[in-house]
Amino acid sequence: MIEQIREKARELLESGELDVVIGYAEGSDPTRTTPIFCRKPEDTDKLVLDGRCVNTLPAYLNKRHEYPKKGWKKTGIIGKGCDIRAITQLIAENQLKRDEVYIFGAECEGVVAHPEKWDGSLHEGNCASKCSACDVKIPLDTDFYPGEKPEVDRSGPYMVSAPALATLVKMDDEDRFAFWRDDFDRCFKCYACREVCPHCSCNICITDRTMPSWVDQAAHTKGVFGWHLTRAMHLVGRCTGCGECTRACPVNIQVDLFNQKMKEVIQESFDYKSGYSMEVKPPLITYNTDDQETYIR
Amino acid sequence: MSKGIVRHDFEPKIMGFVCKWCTYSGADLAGTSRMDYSPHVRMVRLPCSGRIDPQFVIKAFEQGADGVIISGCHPGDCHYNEGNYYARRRNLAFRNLMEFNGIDIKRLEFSWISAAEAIKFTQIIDKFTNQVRDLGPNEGYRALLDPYASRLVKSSEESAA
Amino acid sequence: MPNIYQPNLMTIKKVINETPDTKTFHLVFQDEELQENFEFETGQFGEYSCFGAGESTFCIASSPTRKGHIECCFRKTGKVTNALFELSEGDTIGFRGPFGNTFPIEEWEGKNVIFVGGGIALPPLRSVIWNLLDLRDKYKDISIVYGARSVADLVYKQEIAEWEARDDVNMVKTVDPGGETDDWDGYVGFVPHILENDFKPDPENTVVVVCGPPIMIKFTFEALERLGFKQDQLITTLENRMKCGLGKCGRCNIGSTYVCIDGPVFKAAEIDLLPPEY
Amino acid sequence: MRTATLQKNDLDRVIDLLSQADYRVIAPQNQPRLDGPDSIDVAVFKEIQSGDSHNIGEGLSTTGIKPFLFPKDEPLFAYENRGKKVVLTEVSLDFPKTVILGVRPCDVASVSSLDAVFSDKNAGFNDELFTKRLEKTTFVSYSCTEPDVSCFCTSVGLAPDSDKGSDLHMTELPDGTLHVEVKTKAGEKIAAVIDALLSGDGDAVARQQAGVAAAEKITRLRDSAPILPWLQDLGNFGDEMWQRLGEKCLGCGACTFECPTCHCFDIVDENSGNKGYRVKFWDSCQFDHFTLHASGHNTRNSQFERYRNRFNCKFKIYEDVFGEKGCVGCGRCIRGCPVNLDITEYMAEVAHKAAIPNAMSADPDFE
C-alpha cells in the first residue's frame, strides 16, 4: 500500500505536479512517526504508513501554520479516513480550496490511542477509541486511492464516543464539574490542544487577544475553564474527531471528550457530520425556521 | 402595590444580556407601567440575541454570577431578520456544554421576550430569580472566583499607617 | 520589602498632548523619600503599569539634569497604552526602574553628536539631547535629524520649535512624502535619504545616536556607512518586547545579549556580533 | 557526610516522619484516569498525606517539580483603583518549609539553573518568589535505575546517579534497599527526622554500581562538546538545520511548560471591577506573540525561528548568560512533543556539523 503511494508521490513530485508531499517518517524512537515535508522525489523512500501515524497531518494546512508563506501551489498530503475528513471540513469552511491539495488515501487499520501505548502491533488494548466504529477506514475523497476503492455504507451514528464520556455524562453535575476542576489542574496552557487542530484556524487566538481579554491567560483553575470552554464552543459542528486534543496533551486531559459530546448533540439536534460535504453548511452558520426549542421559554 | 418584602438566607447574582429591541423595550415597558419584579438581574443591553456570544455567559459565570438569562426577539421577530435563529442553535449547543462541564442548566435561561410582553417579562425574571435561588449559590464556579486570595498580606495603605 | 515586580506609585503630574495618539506624562513619585532620592542616567527605561490594564516599557524621555519630575512618551497601541492614555492629571500609574544601560555621553565630550530619530522614537533621544544641552559647552556641534510619517505625527513639536530657535543646535526635519502640510517648513522624504543626501554630516569627530524601527536603524546605518561613518561612531537603542524589565522573563534577548539588562543602548559594532533576530 | 540504608518500604513511614515534623510532602503520585484506551498513566508532584500511594522510584513523573519552586501562575500584587488613588497590597513570602521526595537526578539538577536566572545572581535582581520558596525547600533525590528511551542526562554532563542540587540523595540497590547519602545541612535535619528507620553506613560499592548499570541503559547518547562552539558562530545562526528539523514544529508550549529550565514568564493585570491581581504565569518562546512588538516587528517571525531560539537558550544562552546548564537530559520536551520534534536530533545534527568543517552550504532546494 505505502509502495504505491511512494511510487505516486515521487512521479508527481519529479513531473513537478505537487510542490511537495506531507506525510508520515519514522520517528526518533520506535514508537513514534513524525510528520514529514518530501520536497524532492528520494525524500518518499521515507514515507511509512501503518497504526503509529497518530498526527493529523492538515494541521498543516492551516492557514495560521504559515502555509501560505510557503509559497507551495499544489500540496499532497497522505491521509487516514479521518485527516481526509478534516481537509473536508477546511474546504466547506473555505480555508482550502480542493484544487490546492492532492490527496494520498489508503486504507487505514485503526492508529494507537496514544504512541506510548505501542508495543510493536495494533489491537484492542491500545487502538484508540475514535477507530472502533469508524466508517472511513475505507477514505471518503481521495485523489489516490492504491488499489480498487470498495463501496462503502456511511450512514450510520457518525463515530462512535469514547467509553469515558458515557462514564462522564452519567455523573451528577456537581461530580462532572468536580472533575474537570480536578484535571484542569494540571493543564499549564501549552496549547497543543489548539495547535494540532486542523480546524482551529484563528489568525490570532481569542485568548491571545488583550483587548478585551475575554479568557484569562494565567493557568488558575478559572482560566483553564474559560480556555477549554471557549475551544470547546468553537469547534462545536465543525471538530472532525481526530482526537489529537488529547492525544497531543501532554498532562493527559481528554479535553476531547468536550467536542465528542458536542458532536452527539449537534448530530442528534441538526442531523449533520462534519468533514463528509464539502458544500453543506456547518451547523452554527446556518439556520432552519423551525429549529428545535424546547429549552426556550 | 408592592409585594411584601420576604427576606432570603441567598440572594442570587443574575445577568441578563438581551436584545435592545424587544425584550430590553419590554423591561422599559414593564418599568414604565410600574409593574413589580425581582431586582437581581443586572442586565446587559446588545442589539440582537445573534450578538451574544457564548463568551459573555462564560465570562458571567466566572465573575461569581448564579444564574445567566439571555432573551431576544420571537422567531421570525429578528430586528436583523435572523439573528434570533442562529442564537437559537447556537445556545442549544452551549448549553449542553456547559452541561457537561458540570454547571446545573436550570442556572441559564433563555427565553423570547417581545416588546410588548411586559408580563411574561416580569414572569419569567421572577420565576427564573427562584428557581436560581432554590439552587443556591453556584459553588463551583465562586470557589475559584478569587484564587489568591490566601496569598495577601497587607496594604501599602496599612503599612503606611 | 514587596517583590521586584512590585512598582512604586507615581502621580501624574501633567498630561500634554503630542498628536492624536501620542501623549507625554510628567510623573513625581508618591513616596515623598524616594521622590528625593531617585535617580538615573540617560538612555534607561521603566516599566509603566496602569493597574487594570498591565504594565508596558518606555523610555525615561526627560533629562537626568532636570529634577522633580521624569516624563514619559507613548503612544497608544495595545491594551496598556490605551489604559494609559485615557488617565488625567492627578491619576495613579505605577512605575519600575531605571533599568538597562546608559548612553555613554561621557565619550563623546569634544565631539559632534548627531541624533536621528523617527516617529516615535525621539522621546528616547529627547532625554539624552537635554542632557547635553544642559552640559552645551563640553560639546561640539549638536544636530538633530528627525523624520515622521506626518506633520501631526511629529512629537514634541513645541520643543522641536524651541530647538529650531537655538542656535548652537542644527534641527532638521522631515516627513514622508505626503505626510506634509501646505505650510511645512522642513524636508519632505525618508529619514536615510534626506541625511545621505540633504544633510551629509561630516564623519570626522562625530558620533551618530539613531533610534527608531527596526528597519529604519538598518538603512540610517548603511547610509551613514556610505558617508564614512565607522561602526564605533553610530549608537542605537534597541526596544525588544519585555515584561519584567530584570533578565528574567526571557524575551527580549537577542542571542545571549539581553536588552534589558546589557541594551537598550548598543554601537553599531555590538549589534553586528548579534544573530541577526532584533 | 553520613551514608546510610534505607528499606523501600518505609518511604510511607518517612512520609509519616516528615510531616510529623511539619514539612510540607512532596512526592510524585498516580493521577487518577478515566476509562478507555486514550487516556495514559499521569504522574506529577503534589502534596502528599499520610496514608496516600506515591509512586516514588517509578520512572519519571510526567512533570516536574518547577512548579513548586516558580507556580504557573502566581500573584505578584494586589491593586486596587479608589478614585485617583491606586492601593497595594503585597504577596506574602512567607512559604511552608517542604521537602520534596523522590526528586530524579535530572530534575533537582535543575534548581541551579533556574536559581541562575531568579536570584540575584542575574544582573542583582532577587526574585524572592523564587528564593524564598527555594531557602525553605529540601530536595531528597532517587537515583534512575531504569531510564527510558527518551532519557539523555549522560549528553549533557549528568547521569541517572547524579546527585548535584540534592540535599539527601537515595539510590535504589539490587537489593530493594536504599543507599542514603547526606548532602547538604537540609538533608541532615531530614536524615535526623527519618533516623530511626537508618541503619548501618550503606552499600557504597553497591550504589556506584546501580549508577553505572543504569548510565549503560541509556540509548540516546549524543556528543554535545562541539555544540557550543558551533552555536557561539555566528555563521551558523543562518543554517539551513534550523528550517529543515523545525519546520515541523506546530507551535505549542508542550515541551517548554515540562522544561524543568525554562523559565519564560509573562506578567498581566487579571481586573475584576476596580480591582485585581497583578499575575505572573508560564509563557513559552514557541508562541507566535511572544516576542512581538506594539509595532507589529516579531523578531521571531517564523516558527523554526522560535525553535532554534529555544535550543539556543537550552546550550548556548544559559550558558552565556547565567553561567549554568540549560539542559538536564530529562526528555520530557521528546515525550510531550505532538510532533515528535526531537531536540537530541538537533544535537545530533549540530555534531555532524562541527565535524565537518565548511560543512553547512545551504541546500539550494529547499525553500
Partner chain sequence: MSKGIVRHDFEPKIMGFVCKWCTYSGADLAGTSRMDYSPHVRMVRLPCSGRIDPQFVIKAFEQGADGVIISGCHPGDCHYNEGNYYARRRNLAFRNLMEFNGIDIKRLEFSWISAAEAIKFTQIIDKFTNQVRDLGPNEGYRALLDPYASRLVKSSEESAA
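Rigid core (definition): largest C-alpha set, two forms, superposition within 1.5 Å. Positions refer to the first chain, counted from 1. It should be emphasised that the depicted structure is a prediction, and the values quoted were computed from it without experimental measurement. What changes on going to the form predicted on its own:
Put the two forms on the same core and the Cα of residue 288 is off by 2 Å or more between the two forms.
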Second form
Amino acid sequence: MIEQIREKARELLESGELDVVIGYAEGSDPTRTTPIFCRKPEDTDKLVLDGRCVNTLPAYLNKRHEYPKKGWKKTGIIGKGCDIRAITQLIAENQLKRDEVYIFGAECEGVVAHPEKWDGSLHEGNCASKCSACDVKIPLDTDFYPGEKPEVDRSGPYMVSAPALATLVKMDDEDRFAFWRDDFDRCFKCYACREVCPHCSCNICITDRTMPSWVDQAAHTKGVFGWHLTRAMHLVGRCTGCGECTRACPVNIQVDLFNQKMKEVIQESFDYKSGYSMEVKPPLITYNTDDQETYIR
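Moving on from the form predicted together with the partner chain, please list the structure of the form predicted on its own.
Below you will find a single chain and nothing else.
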C-alpha cells in the first residue's frame, strides 16, 4: 500500500503537479513517526504508513499556519480516514479549497494509543479507543487510493468509543463539575490542544488578545475554565474527533470528552455529522428557517 503511494507521490512531484507531499517518516525513536514535507521526488522514499502514524496532518493545511506556503500551488497529503474527515470539514468551512489539495487515501486499521505502547503491531492493549468505533477505516473523498475502494455504509450515528464519556454523562451536575475541576487543576495553559487541532482556525486566538481581554490568561481556575470552555464551544458542530487534543496534553487531561458529547447533541438536533460533507455547512455557523427552536424557553 505505501509503495503505491510513494510511487504516485514521486510521479506527481516529478511532473510538477504537486509542490509538496505531506506524510509520515520514521522518527528518531523506532516507536514513533514524524511528519515530513516531501518537496523532492526522492523524498518520497522516506514515506511510511502504519499504526504509529498518529499525528493529524490536516493541521498543516489550516490557514492559521499560513497555508499555502509561499510558492506552493498544490499540496499532496496522505490521509487516514479520520484525517480526511478533518480535511472535508476545513473545505466545508471555506478554510481550504478542494482544488488546493491532492489527497492520498489508504485503508487504516487504527493507530496506537500512545507511541510508547507500540510493540510492532496493533492489538486490544495498545490501539487507540477512537479506532474501535471508526466508520472511516475506508476513507471518504480521495484523489488516489491504492487498490479498489469498497463502498461503506456511513449513515449510522456517531458511536461513543470513550468509556470515560459514558461514565461522565451518568454523573450528577455536582460530581461532573468536580471531575472537570480536578482535571483542569493540572492545566498550565500550554495550548498544546490548540496547536494540534485542525479546526482551531482563528488567526489570533481569543486567549492571545489583550485588548480587549476576553479570557483570563493566567493558569488559575478562572483562566483555565475560561479557556477550555471557550475552545470547546468554538468546536461544537466542527470537531471531527481526531482526539489529538487529549493525546497532546502533557498532563493527560481528557480534553476531547466534551466535544465527543456535543457531536451526539448536534447530530440529534440537526442531523449533522462533521467531516462527512464538503457542501453541507456546520449548523451553528448557518441559519435555516427549519431549525429546531427547542432551546428557546
